[in-house]
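Here we start with a single chain on its own, the form predicted alone, put down as structure tokens.
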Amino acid sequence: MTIAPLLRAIAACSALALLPAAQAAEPVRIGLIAPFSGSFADYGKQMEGGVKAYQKLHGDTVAGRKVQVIMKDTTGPAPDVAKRLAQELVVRDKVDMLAGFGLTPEALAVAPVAEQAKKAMVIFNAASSIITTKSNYIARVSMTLPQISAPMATWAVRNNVRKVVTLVADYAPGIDAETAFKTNFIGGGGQVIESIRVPLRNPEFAPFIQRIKDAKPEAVFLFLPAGEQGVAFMKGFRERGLAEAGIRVIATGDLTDDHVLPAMGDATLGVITSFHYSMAHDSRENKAFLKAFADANPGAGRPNFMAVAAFDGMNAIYEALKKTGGATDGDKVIGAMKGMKIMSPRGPITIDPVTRDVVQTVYIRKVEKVNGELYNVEFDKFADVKDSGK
């Protein structure tokens, strides 16, 4: 071999051997779709929140790639945006994985893309139980509403609430809620006198408020979306005299969302509600938690139950990486998922290696004032909370 052609031969030998370390340096790239705005914009908000605490405390490089998040908001709930928006992160942006999903409507119309693009897909929060059936690549690491909403109706039935009306938002995770609510409570001989079913977008509560009133149940079961509803429904609540008349709330989280809490004020006081996280949780991960939130969003004000779950996403997702070796094939990826279990703010959770789902603690919790500020104090609980509802 002359020396020309020997040199030519060295050249690609020592390309080829800096090849792995090139794919190394290629950043894992995650396409976080929800809406950052609109009237859910807080989802969004508080997801981006979740994502900058994890990375706070634990950087943005896992198995030697650096992690890089690419946001993208569907303004929602909007389908047809959130799947054009995923097909364009897969398509040009050439993402990794898809994660975020704050509405059900939205996830469900990006299962598809995920499948064929095998792509994991994580849930931050959309909540139907169907989700995780939709996609072999579709892990969830918030939480479902039959899973919150059965342990609900067991205390209620418990503690001698035996006639309720059940109030919910029209849409898959408020039928959800509303079936298994009324199956456990039931089953456990409570009556349900009449169910109520509020549009998801911009609804007018008086005259819903009106009938549960007339109704005259011992309490009222609502699932509202975390935000603006479960404020406008404690106003009229208030209003129109229904505590005075002797009807408790009880109800899922997303009600007395932490977020929020502050702005529903002092009528709030006394509801009960079932959920899976409060800032209220006494835990060293969850000080650590609430500390690098403040420190990652300042004045972004308190965090919720979707920031966690982003935090949490956030873990599963390096956890994963980690056994991968930096590998983001989809089958891969889920496959570290499976099976894997994660101290959370909330307390332990684990991703059934069967469902995709998470299994979890649900606690019951009373909102009371803590040195002068608003909490969701937790007082019972129901350990390993798997999904009901499928």
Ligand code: PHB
Second form
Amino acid sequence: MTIAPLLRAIAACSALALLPAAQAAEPVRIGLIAPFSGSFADYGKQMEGGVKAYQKLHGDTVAGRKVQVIMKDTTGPAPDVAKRLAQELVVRDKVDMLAGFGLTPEALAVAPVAEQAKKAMVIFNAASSIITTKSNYIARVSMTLPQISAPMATWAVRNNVRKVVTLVADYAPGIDAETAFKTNFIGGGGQVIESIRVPLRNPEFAPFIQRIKDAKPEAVFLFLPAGEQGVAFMKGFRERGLAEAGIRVIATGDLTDDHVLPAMGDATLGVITSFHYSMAHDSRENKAFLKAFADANPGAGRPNFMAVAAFDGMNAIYEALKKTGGATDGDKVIGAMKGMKIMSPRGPITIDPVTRDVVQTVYIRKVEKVNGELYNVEFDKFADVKDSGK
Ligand code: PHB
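The block above covers the form predicted alone; next, return the form predicted in complex with P-hydroxybenzoic acid (PHB).
Okay, now the whole complex, with that chain kicking things off.
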């Protein structure tokens, strides 16, 4: 071995040591944890699409530092995998913050990692109420199930829906949705004649749909995690003739998420949902978002609420880094996010300074055809809604 490469290496090291600027130029590393494969693969893809749309519009540098997003696939729902990935991201990849989280059990598994490592953890979807109480380093820019479900109940009683069956996925967000819906619906004079909970993994809907039909409610209130499950439910609902039996569907907007809505077909026409984002939301910010998403993600199809939350989450991170002058210390980043107001494609949102949870308008929407395509058309709203589940 000649001495030259060694000398060169030593020279390179000492040059780096003399350059404090080299450290300031280190990228900000964000570890994005979500399912990118398996039956919830869309969650990761939507979030990635939202991140790309944000960086398409705002670049990949903020406060003088490049922003690098490292995506990790949980294959979920897999809380153990999510936790291991978070630990690897912190220890090996030296990430400055954690983000993503499509599913509540994965967010809950990672919360102690963020707490211990003192890293900001920004939730792009996971929506059971309790998550933000699990670490002071967590901020949420998406929604919570109580926040969305309570207005649906209020709207239903005001509009003469009196007798309902509830059906939810049997895990924390589903229980949150059921509880918040029942509280407001029964409180408003309505009657819940049956409450059905279905497994999170691979539910077989046929027997549950028959139970709904037999109970003869005026409507079924539904929370199912976005994606394939809603498609399967609506297929069974149509095949068993529930609409013909006079049963309406009211649901959280996870059911008719913009990405899967075209595949659900005309059986969804007239379905009423409550939610924080619709692709059909009429605003300048939403138009800019839809264009950036399409430009940055050719062939990806429609963006949904998870893409929007990822877009807004990146916005919150960039704005926080501007305030901290590029410092990524967890206390400083979360401190900068407390009370932050963001003009989202969905409308204005605030990160509550005390709970670090999102405060926003909840819209009531109806599935309609616009120019021959299915959309969730907003027709009523509840302003400044906080999470009511804590
Ligand atoms: C969640 O697990 O928190 C979750 C997943 C999908 C949704 C909403 C909430 O559509």
